[in-house]
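Okay, so here's just one chain, in structure tokens, the form predicted on its own.
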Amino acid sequence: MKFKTIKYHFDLLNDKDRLSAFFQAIKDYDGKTSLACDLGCGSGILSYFLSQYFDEIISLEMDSSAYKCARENLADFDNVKVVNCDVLDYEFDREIDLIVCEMMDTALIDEEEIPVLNHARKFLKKDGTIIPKGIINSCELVNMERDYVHWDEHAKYEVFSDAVIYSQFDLLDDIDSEFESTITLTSNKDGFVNGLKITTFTLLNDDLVCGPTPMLNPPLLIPLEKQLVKSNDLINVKLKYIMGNGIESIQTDILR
């Protein structure tokens, strides 16, 4: 089937790993099949994939070009409901069996998963689900050779530390979206750091889970206050973030 698309949502389809790892979730799903939403549908991809299990899906998408793709490519498909809106201003009108909510990024700071999850939540059922069930996130050390966030596709930068798990969501669970951690990384060589490195592993269900790829999670590169730092050297950084407000959000402290 060929999808009509904008260019964001072209390179989306084109990370074969990011839809596999949805199409393995959907397919691997074996709870009630009434309603199912995807919240974010952009051009309705995973809402194609949906319409093969479920007697219904409504398919959310605020972007008009989106939409205006999405119902296009979906017109054929009468079990499928697209509409123009903001998820955190739709009223569903019963209860959902399945959540489908792809507002991804690295640690969940700069979409809007968080929020736009703890709205529709109040309408799944009791015995329901979300796809994806949840994220684990790690952090590490690094010198790096840019001083502002971004994401590391052909950044330069040497990692300083073993990765350390910061935290771990279940997506079913009510999540504030203010996040602050003290996280303590041990370096294991000498020399300078001014950065984290942040990795996000999205857990599609219990047995499927995906690491970062190109449209998915890529890791993010945050600054700190450069520091020379020994082998063996403790560091306490402070990290918080507000998930859903953007990289902007981001701040850091070494605490001495």
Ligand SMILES: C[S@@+](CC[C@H](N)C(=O)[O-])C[C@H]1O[C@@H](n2cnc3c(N)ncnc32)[C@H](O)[C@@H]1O
Contents of the next structure:
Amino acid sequence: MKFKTIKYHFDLLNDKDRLSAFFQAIKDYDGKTSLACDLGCGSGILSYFLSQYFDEIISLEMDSSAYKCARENLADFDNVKVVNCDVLDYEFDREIDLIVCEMMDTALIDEEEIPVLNHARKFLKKDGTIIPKGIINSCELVNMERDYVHWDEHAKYEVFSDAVIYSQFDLLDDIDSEFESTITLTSNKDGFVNGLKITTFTLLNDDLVCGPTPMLNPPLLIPLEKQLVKSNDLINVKLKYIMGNGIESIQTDILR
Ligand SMILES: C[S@@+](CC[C@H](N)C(=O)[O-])C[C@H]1O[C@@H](n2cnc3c(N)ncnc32)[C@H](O)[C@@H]1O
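Next up, can you give the form predicted together with this ligand of this protein, since the form predicted on its own came first?
Full assembly next; the chain just shown is listed first.
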């Protein structure tokens, strides 16, 4: 099928690993099939996948250009209704069997996945499901070239510790969007560290995990106060951010 799209969504559609992960999770879904919703449907690709399995799909998109593409792309599917709105303002009039929400970004900081799911989950059936099911976040100490928050595409950095898993969420749970944790990392060589690299793994369902792809949670590099470390030093880092409030909400502190 040919999809009409706009630049950002064109890049999303070209990320084959991202699309295959969501396609497989939708194919693997084995619950009830009355109503699915696709939150932040973009140009409508995940609604298209859902259309083969569900009696009805409600697809919500707040960006009007993406919405117009989705409406056109899905016009031939009588079981899909596309609505131009902010999910946070939308009240479903029935309970939902499956929520699909790909408003992902690394550690769910920059996009509204958590606030949107905290709102939409109220309408999910007791035995309902969410795709993705959860996320796992890990971090490493790095020495990085740039001194601002950035995604790792073309970025230069050197890793200074093993990865530590510092948080994991089941998206079926109500989640506090204000995140704060103290993470202990062990340096594995001598030198200066000045950053943290965050890597997010997406759990599509109980059996399917997807690591970073170009358009799904590429690793995020965050500046840290510069510090001389020796191999095997323990470094305690306080990491704070508000999920859904953007990368400006990130704060780090080295605890001594
Ligand atoms: C990462 S894109 C994914 C698009 C599509 N689901 C896909 O997988 O190709 C996230 C989409 O969510 C939309 N979005 C973000 N916050 C939203 C909100 N509060 N309500 C509705 N749409 C939202 C964005 O405009 C964007 O189109």
